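Quick heads-up: it's one chain on its own, the form predicted on its own, in structure tokens.
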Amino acid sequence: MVQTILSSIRKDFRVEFRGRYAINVSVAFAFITTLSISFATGGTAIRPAIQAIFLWVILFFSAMNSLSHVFTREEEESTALFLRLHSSAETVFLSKLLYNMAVFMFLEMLIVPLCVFFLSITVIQPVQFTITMLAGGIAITSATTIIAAIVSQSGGRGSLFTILSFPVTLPVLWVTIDATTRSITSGLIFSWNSVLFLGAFSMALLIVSYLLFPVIWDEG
């Protein structure tokens, strides 16, 4: 099982960085963003609370469409049903799981940086913002690989993806926003509840969408 799951992931990665259109949009897309940002603002000292909410949306945004991938490519290229054969269910979700918390960690590792440097934030805390920042990636891609399962399933495409994913993971988002927050003003005490809040959320939404993902990959 665990060298089908490498072997999967490999494949995915392989595919992506061929094409390399999903992580460039993304990338474009923060890019973008962030310079407009920065413009609009005019070199005004913007507020931490502010810089962690735009942070966020914009790594959110920018996830979507990578994040959205996994599962639709394999349908648009007609290689599900191979998987279906060769795979069973629990291992194509533990792999594509793994394959999209790689795919956001690795966007956080430059759109991060790009944030921080137009947007003038100063990272007051940077251990408790570097697991914030693992914390809150962690919990969005659990909360997210079973949607873009179901959307791959019922033919949708990214954008019907990010309007189911936003409610799902607008908690997520509201604590990770908070914790943020805590770790670039001076100050204020980071609470770990925030952690632990996005630790539990991750675990109850992977073990409901391992137990789910059979049935949804199963009706394709």
The other form holds:
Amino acid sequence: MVQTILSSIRKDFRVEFRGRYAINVSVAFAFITTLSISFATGGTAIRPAIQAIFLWVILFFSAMNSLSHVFTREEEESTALFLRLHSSAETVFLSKLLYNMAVFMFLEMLIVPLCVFFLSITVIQPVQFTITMLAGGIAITSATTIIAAIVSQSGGRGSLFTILSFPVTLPVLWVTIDATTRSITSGLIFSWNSVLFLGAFSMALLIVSYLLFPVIWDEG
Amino acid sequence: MVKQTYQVTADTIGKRFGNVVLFRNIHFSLVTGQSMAITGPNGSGKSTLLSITAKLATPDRGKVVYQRDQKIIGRRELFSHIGMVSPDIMPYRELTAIENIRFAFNTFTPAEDHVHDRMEALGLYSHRHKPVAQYSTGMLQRLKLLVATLGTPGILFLDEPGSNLDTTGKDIIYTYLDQVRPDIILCMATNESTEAGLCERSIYLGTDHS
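Switch over from the form predicted on its own to the form predicted in complex with its partner chain, please.
Entire complex below, previous chain first.
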């Protein structure tokens, strides 16, 4: 199974990066939004809490297009049946989940330095900041991969994905914004409970998604 | 190698879209070595019946049961025993033919020589490293046939297999089907009388829109 998951992830990367449509849109969105906020604030000092909100809002909405694309592309290009015939539902789910996690991490690597520079974020606790970024990314992709699979079976895919994902990821955004604020504000104590919550949230959603995915995929 | 015997039984299959009844009470049974053509005018539900038979779509009524050596095969295991060519099944356009084949057969890799021979026979060998997006519709159809038949499936579903193919392409398919037919179940949706003639039985779907 590991071999088929790796083969499937390799295939998704090849398909995505030869087209680069979704990634390019996400990166362009991140650049435009970050620069817009930077110009709009015009050098005014922004409180760390607001910086954290901006950072996660930019990350969340930039990633939305790429995270849903992994499933909607299969339906739009009629490759979903090809995939169904040649891969088990479990393989498809795990490979798409890992692919989405990798894409989110890739976007974080581009967007975080951009935001740190343009929004003048000072990272006080770099280890806690990095772990929050990783845990938040894993939690968001864990929650949204199954939603992408559901949405890909319907019409109005792109917009529906963001709308459906928002309430599910709201607790994650709430916790990650708070944890990020603490890691970029001097004098505040970082709470590891936030990371624990993100880990538990990811685990619970992953288990439920893994069990439900074959029903969604096989009946789609 | 011991030859495996497959059986597919469709029992009172029915499908409707809204108030339109595509077909109802379809019943047939096929065993290895038998072949069936599904014919009928456009919109009569040939492709839908083929998809339902391959368990890629669900009927509103009835069921399809698969057996291998008299043991029932579940839906998910079934996919490793069937090959299918359909306008609804596309390989990845961004990948080359070879990359598509490697992905499709990641657990069971057909011998390299066999792949090359089959590609040569279908006129695809010199195009094996081209992205599928650069293929003509005829080449794409040949690639679909290649992927569907490369794993020597026990059951083969073909939806308009000759569409977009030139005479040479059609001859290659018909010769191939003649060779493998005794060892497989062949089920084909077609409007071409030549293709339907390759099968020993046929079902005609009329236009019952009651």
